[in-house]
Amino acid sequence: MAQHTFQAPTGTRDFYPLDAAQRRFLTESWRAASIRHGFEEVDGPTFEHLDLYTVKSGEGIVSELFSFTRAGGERTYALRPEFTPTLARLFAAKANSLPRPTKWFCTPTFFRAERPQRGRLREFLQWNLDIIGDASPAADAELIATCVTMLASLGFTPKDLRVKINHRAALAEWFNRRGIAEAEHAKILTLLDQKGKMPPGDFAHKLAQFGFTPEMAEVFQRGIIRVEIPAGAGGVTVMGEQVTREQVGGAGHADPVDLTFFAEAVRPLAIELAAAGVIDWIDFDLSIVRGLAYYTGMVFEVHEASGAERAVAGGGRYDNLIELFGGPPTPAVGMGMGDVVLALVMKDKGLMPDEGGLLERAGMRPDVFVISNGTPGAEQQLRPLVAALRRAGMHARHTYKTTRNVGKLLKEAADQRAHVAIIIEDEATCSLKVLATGAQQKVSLAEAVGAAKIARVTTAPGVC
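Chain shown above in sequence, structure on its own - the form predicted alone:
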């Protein structure tokens, strides 16, 4: 019979033990930050009815999905490309019995039928956070603060990553003040969303079609504006100084860009972000618009300070979505963060733990590796001791090799990054060795489990 060679589908990944440990490390980091901030975990089906996605995004999204019809069936399904429609469906189904606000998170697998490239795969993990039923700037700030908590737990600082915030409603108000018809707003937002892919001159030329001067195009290119946060008599500033008519767009221009209204729109959010202790991570940036049409207010993305990678995370306020799925009018704000870009940025900055660290954080490092010296009495006690250690709640392993050479088996224990090795000497005694230090003691087999627990505690991270 002919042999066949198979590979994983394009844009997917195989997770060998170390890869799975990295995945576990990231998902547990997401989960820990979510729970610390009071979010509750939810999930939904891996596939949904196709029209759940077309209702929100239109028929054009179908080409971006993995959709299928069951043989003999009539309904068309799609593997989930995001969680927001499922979340909206879940909330709408029980809207009258859920608290306000409802704070949910999940860390599932998603699928998108797009061309794989650096930072983007067809199958990926994503952290989703949503606060439903609270329209206040405090909810926006809490969502962003949860994101920052997670990033800081991984070792990032504001010098590494910036949370760039814009306000879609404030932009719309600016467009209205300039006499731009609402039908044109979406075209301008699309242009702003694509500006990073075109030369500055082309961007300015296309923006001029909507009545914007080159100075205004420069404001969008530069992006960051300054927002003052009053705090007592002295005040606190973001990005150094207050927004004024003269400072934004450049003093002396014939058509200065007045963004004082924008500062007023985002000032309540800035005050809440300062109260949450994360204001040093924040840039108010007009260049962030987010491509999705359903955002109604604050939008944000997390970018490397250097701008090297695509966005690490993104989200915003979507106050009209729940009712689209049959629920009552309900304000909401949410975000998503994929594991692919996050892992790339962590590795680039040297923040991804090494093999031992990943296995430790994923709970995959053995507490104890049990070795028999090969004598009949020791062989007889090997499996009972391993079983006793496991009943005591410890991660215990032993070799599956035929050799009983203690030196080789100690090397195997070290290769598996075990914390402690127990070498059974005979039917009554054993030697317990802390592999990190080489410290060794003899104990009776009756004392082995207790002694191993004590030795394991001394090797725990942070214990001297």
Contents of the next structure:
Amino acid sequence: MAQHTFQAPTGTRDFYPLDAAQRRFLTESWRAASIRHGFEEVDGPTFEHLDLYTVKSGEGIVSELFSFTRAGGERTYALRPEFTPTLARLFAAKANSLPRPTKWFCTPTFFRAERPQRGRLREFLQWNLDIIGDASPAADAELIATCVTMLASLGFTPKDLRVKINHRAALAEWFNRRGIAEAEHAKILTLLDQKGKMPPGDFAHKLAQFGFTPEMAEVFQRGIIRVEIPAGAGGVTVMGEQVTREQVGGAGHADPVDLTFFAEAVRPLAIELAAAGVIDWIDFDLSIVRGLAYYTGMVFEVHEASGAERAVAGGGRYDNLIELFGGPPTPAVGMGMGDVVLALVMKDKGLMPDEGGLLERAGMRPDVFVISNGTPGAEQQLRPLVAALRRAGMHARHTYKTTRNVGKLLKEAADQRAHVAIIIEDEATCSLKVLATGAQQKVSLAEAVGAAKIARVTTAPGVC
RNA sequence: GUGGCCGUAGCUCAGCUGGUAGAGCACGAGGUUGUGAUCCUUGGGGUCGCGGGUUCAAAUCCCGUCGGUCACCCCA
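Please move on to the form predicted in complex with the RNA, as the form predicted alone is already shown.
In what comes next, the whole complex appears, and the chain from above leads the way.
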């Protein structure tokens, strides 16, 4: 009978030790930033009733889900494709006893039945961050600031990544003032979303159907708009690119471009972002609209500065969503960041730690590697010393090879990224070597555990 | 779901217009002077993604299929 070989399902990943270390590094970075900003960790089931997802997104979503029924069962379930419905369910169930705002985060796995491509897989991790019960621009800014702080902790700068912010409510109000019917708004948003996938001429032509001039199309193409911030709110007075009537149509044009209203609408948010110290990362950009329906206010995406790669993160305000899932009317703002694009962009920018760095940051490096020099007395002490180190809370390893060549075993200790090597000389003494520096000292075997602890603490590179 | 490109050792690949598989690195074992090096010896590992077809003969040519990748659709 021929052996059958099994492959991992399409769009999934196997996590060998180094991959697992990278995953843990990312999730720990997410966790640390969340906790520093006062968010609490939550989670829910990996699968939910299918209905939970069709409520918000309609039946069309089903083809994008992994759904199933239990053999012999009636109900249909789906592996979770996102966290927001679960979050809304959790909040709605205890809404009366939860504080306002409630600040929650999680870093779980999600599943989408799409064909994988660059930056998109069928199973992935996503950091979710939500502030529920606070309608203020300060909450929007806090969410974005948490996201930015996390990215900065990985080594990104405002030159690497840009946070592009738009405002659905302000756009809608602006459209209304231009006399565009409510029913047309979604079509315009869709058109804006697809702008990058068509020639500029086509885009202008399609926009014209909604009464926009080619000059307005030019404004949307430029995207970034100018927003003035009062001095004293973070010391920044002006941000963004000046778009003047002269640049896009001339002062005498019949339909002059006036974005004053829009700039006024987002200024409170800009002031909060300046106060949070992240204004350097921000562009107010009319071309960011984010997919579908439920956003009601601020929307944002984090992009690699040159526009390469997919969005690293995205989110926005959804003030109707908790209600939609059966809770009391509650304003909320949230975001998600997937691990796949994040890792790609980190590698693009040279910010992904190397093997040693990943093991370090994931907490996987051995504290001590114990070597016997091969004499009978030393050999006898090897296992007791390893055991004693482990009892003392240290990550201790030893070789499984038969050779007792000290040079080879030191190489093995270094290959395994151990911090300290202990070479047992005989039944009573050993040498303790700090591998990073080569410094070596003789100690009695009885003192070895204590000496290793001290060496480990005083030589540990800081984990930031 | 649709299309382009790609599948040879753990990795990077060689193998020409057909003549039943190789290199480097890596890995295992051992040696050399007991300190992360160099060096030497040696070992394991592939029904060439899978299945069919053409042929005396297929890693090589043809078809299908599976997988990967990139793009479209979609992107919560």
